[in-house]
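This document starts with one chain, in the form predicted on its own, laid out as structure tokens.
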Amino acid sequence: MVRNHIAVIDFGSQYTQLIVRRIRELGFFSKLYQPGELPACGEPAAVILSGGPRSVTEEGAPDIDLEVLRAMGVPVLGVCYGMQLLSQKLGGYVAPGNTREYGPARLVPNNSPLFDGLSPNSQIWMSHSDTVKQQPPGATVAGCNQDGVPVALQFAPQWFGIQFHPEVSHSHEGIKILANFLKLAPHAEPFRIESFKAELIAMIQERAHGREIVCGVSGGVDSTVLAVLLKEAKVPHRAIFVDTGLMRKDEADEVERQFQQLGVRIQTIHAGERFLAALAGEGDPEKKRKIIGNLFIDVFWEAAANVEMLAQGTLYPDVIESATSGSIASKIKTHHNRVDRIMDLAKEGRVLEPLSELFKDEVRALGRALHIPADILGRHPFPGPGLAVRCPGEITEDKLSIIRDADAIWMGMLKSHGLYDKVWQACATLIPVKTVGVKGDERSYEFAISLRAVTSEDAMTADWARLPYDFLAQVSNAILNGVKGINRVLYDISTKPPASIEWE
């Protein structure tokens, strides 16, 4: 039973790691549980109920146990649906509002000290449909939008709801109010990334039982690590690299000279004809990650033999997106270690995912803490299904090699004019279509590349990258005159959401 950490309870919104991520941000050790899981969250320090897609008054919505919540004896905070199931379960009444609340909004605090040393106008990120028409007897108002509608309330000493998300940026005194919250809850377990790798070597020995580990590499940051977390934890592994002919210029080479600095072995498959074979005539987008997918298990299986246990790379961005987590968020896409099979190997037990409940940076925190190199943990994050969701449509050798082309001066000048570590993740995108262009006084009719750098702290919200405009100057020029195929260079402008960050 774990003691003295922070309980957060998943009710599905898509923020609800945020608020895991937020609260280790202030030193705190926390932990996701689903609603049903209450009583699992042993001794905890204090909870905090997330926001959800549902409404508390659909039947069959998710539930807590009150009695038990009540029995833990901690501080309590409700979160935009957290708030409105708190309401409800102590006698409140919640009904659908007027209007969709969405976006930002101003808050006004009343004497709580949720709200110590807030401004007396902060902005708040609101997402709800429901509202709290009628407060449980007992509680009193902590704080109103700037219409003077509620949108704290303090139901008793340390029960707390909030109609807002503290944990997204675009609230800009949220990690004042969460750090308020904490500070009723002086037995709060500190969080330190050695602990928690400490904890991760344990968790994967005790899953191992002396069986034999393989695990998946691409020489990106979190298979890296999850490989060399699994060579400190001195378990049985073999580590896999699969070469499926989706990867960037040159960089199959590059991922084995990486990982014999590291001092990890690796077993590099050579298959990119299998899967342009796999994937030739498809452009569905969810089809083509669920045949990378499927293909990357039966060749990774030919490999590794008879596999007792699978690890992978897996973060919580991963899950969320794909909503195979057991929470209820809805479904954004289909991510290549999130498949059918891979599922139904987890329902056997035989799936290990040490990484599933970190953010990329906490990852980057893990593998210094593994003493990994900083330039192999400051690479750019890469798709698991590779250029296949960076060419949008039917995948050739030919498209595959225009986007390698581009990409590879792409980074290689982000690189080069010290502009690479100040962006979270860059890549090039063959959009589908011919143009018609000019190219030595003839006319060409040519595809486009779509160069995309955007800026990020974990990858559920991003936004475009300002890069001085004679700099990408100098990249289209290098494009045009270097890659043969294009006649037009695009920068994306668009932010995360409604864009993801790659195009598929």
Ligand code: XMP
Given for the second form:
Amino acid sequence: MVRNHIAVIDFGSQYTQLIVRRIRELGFFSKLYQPGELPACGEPAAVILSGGPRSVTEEGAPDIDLEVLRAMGVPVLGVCYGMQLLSQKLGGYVAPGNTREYGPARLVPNNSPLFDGLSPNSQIWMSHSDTVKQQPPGATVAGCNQDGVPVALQFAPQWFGIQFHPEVSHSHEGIKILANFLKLAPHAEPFRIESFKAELIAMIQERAHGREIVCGVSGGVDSTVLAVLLKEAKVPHRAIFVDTGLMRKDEADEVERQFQQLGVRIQTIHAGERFLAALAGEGDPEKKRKIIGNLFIDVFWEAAANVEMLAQGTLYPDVIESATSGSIASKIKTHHNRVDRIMDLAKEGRVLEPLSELFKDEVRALGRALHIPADILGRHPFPGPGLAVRCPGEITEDKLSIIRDADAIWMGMLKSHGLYDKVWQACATLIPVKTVGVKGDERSYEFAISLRAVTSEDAMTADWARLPYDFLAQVSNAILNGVKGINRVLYDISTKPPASIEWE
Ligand code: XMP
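The form predicted on its own done, now the form predicted together with this ligand:
The next block holds the full complex; its first chain is the one shown before.
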């Protein structure tokens, strides 16, 4: 399906995913490949070799087949490790560094098309230890740092290497550098969501081949887009909604209404009691997650009996996180989309993940192309384990009820004050510690609620939203007056990292 795209070869840098993202922001389709997958890129319009933590001088360091790359006959950009690898393979000398150069530098371009239109002394971001001591024969210097040390090389008319990371925002004009590089790739096809939608629908029809496809829906953006996509593809399908009892106030009813409005028939399984019973007495966050994840699969599987094909709303960042097993990200999050039963089906070619090449904003764009209303597409992310991760320690129906009531007021007021769409995500978390307060003339001894609203690009990092004090004061009053069982409202001013967005 992917033609004339920008292939990014992953040498393991923590920034590799960002390269793909930036290319997509520039309006071109881009995909990540492992070094050994180079031949599988097909006919890309350009290739970018990413950075990586290893030294190209180490034995067994990740490598690529230069002949395959040459045969593609397309522009190549090596970033950091990618540049060092090209330098070494083309006959230069790369020396392992004893120390790591990390931080800002200034770029002094040397009349290179890569740096067209850049401001003088533009800030670039370095993060490397190896250095190119001797350039390969025929290479020219495309740019230096402020001390005259080469930081960019041109190996061939369309082959470049840069020592710094254009994909990070600390390289102030990095996106311009990537745009200049893409200008050298005339076949790079603009990424148009409408044509991508048509391709997805054709792919679903071909893969389904008359078989029934079952998908799980939650009311969230990804699964909603997926279900509507299946409907548009006119393949036999069934959408199952598992009400875990860990949903927000009236959410189960709203999900049913939402799908009715979208013309998608859903089968609702009310399993709240089973989930609460399974969670009874458990306070450990990871064990809670596992109980919920496993039970969810059990309940879903019972409903999906004899499933012929399963469709999942897995997104591109999840695929990347799962692929880089051993990464910190993969240890923090448990991926329910990759449990054994699903992997078994996948081996038989019975799992469809149509959104697996898309980032969240692209899924929203696809949703718009499918005419899904803006209020649905603009919904904040909601975690799979639901309110469980907002109820630290043991879960009880009473605690859930407090969280639901506080959350309803919090979300309602964010919406009515025009702030909901300005934050990435907001949540209300119960702090299961009783503190003393005064209600009327009486002493109270009750729990606290912590409100959180964050700004973020992709939930990997987040900052707390600077909401107006007056607004927070109104929300606090509304919650203290309207929610039984609490006498204190806090606003969480923690960044991620070190805090995560959710409390568990
Ligand atoms: P954290 O708390 O890790 O959250 O900063 C990052 C984003 O992921 C959501 N989240 C989850 N989503 N299953 C999900 O589907 C989960 O187990 C899960 N845990 C966190 C969280 O709401 C935020 O958007």
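These numbers were taken from a predicted model, which means no experiment stands behind them. Numbering follows the first chain given and starts at 1.
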| query | finding |
| --- | --- |
| Hinge pick from P190, G418, P39, K484, given that two rigid parts rotate relative to each other between these two forms | P190 |
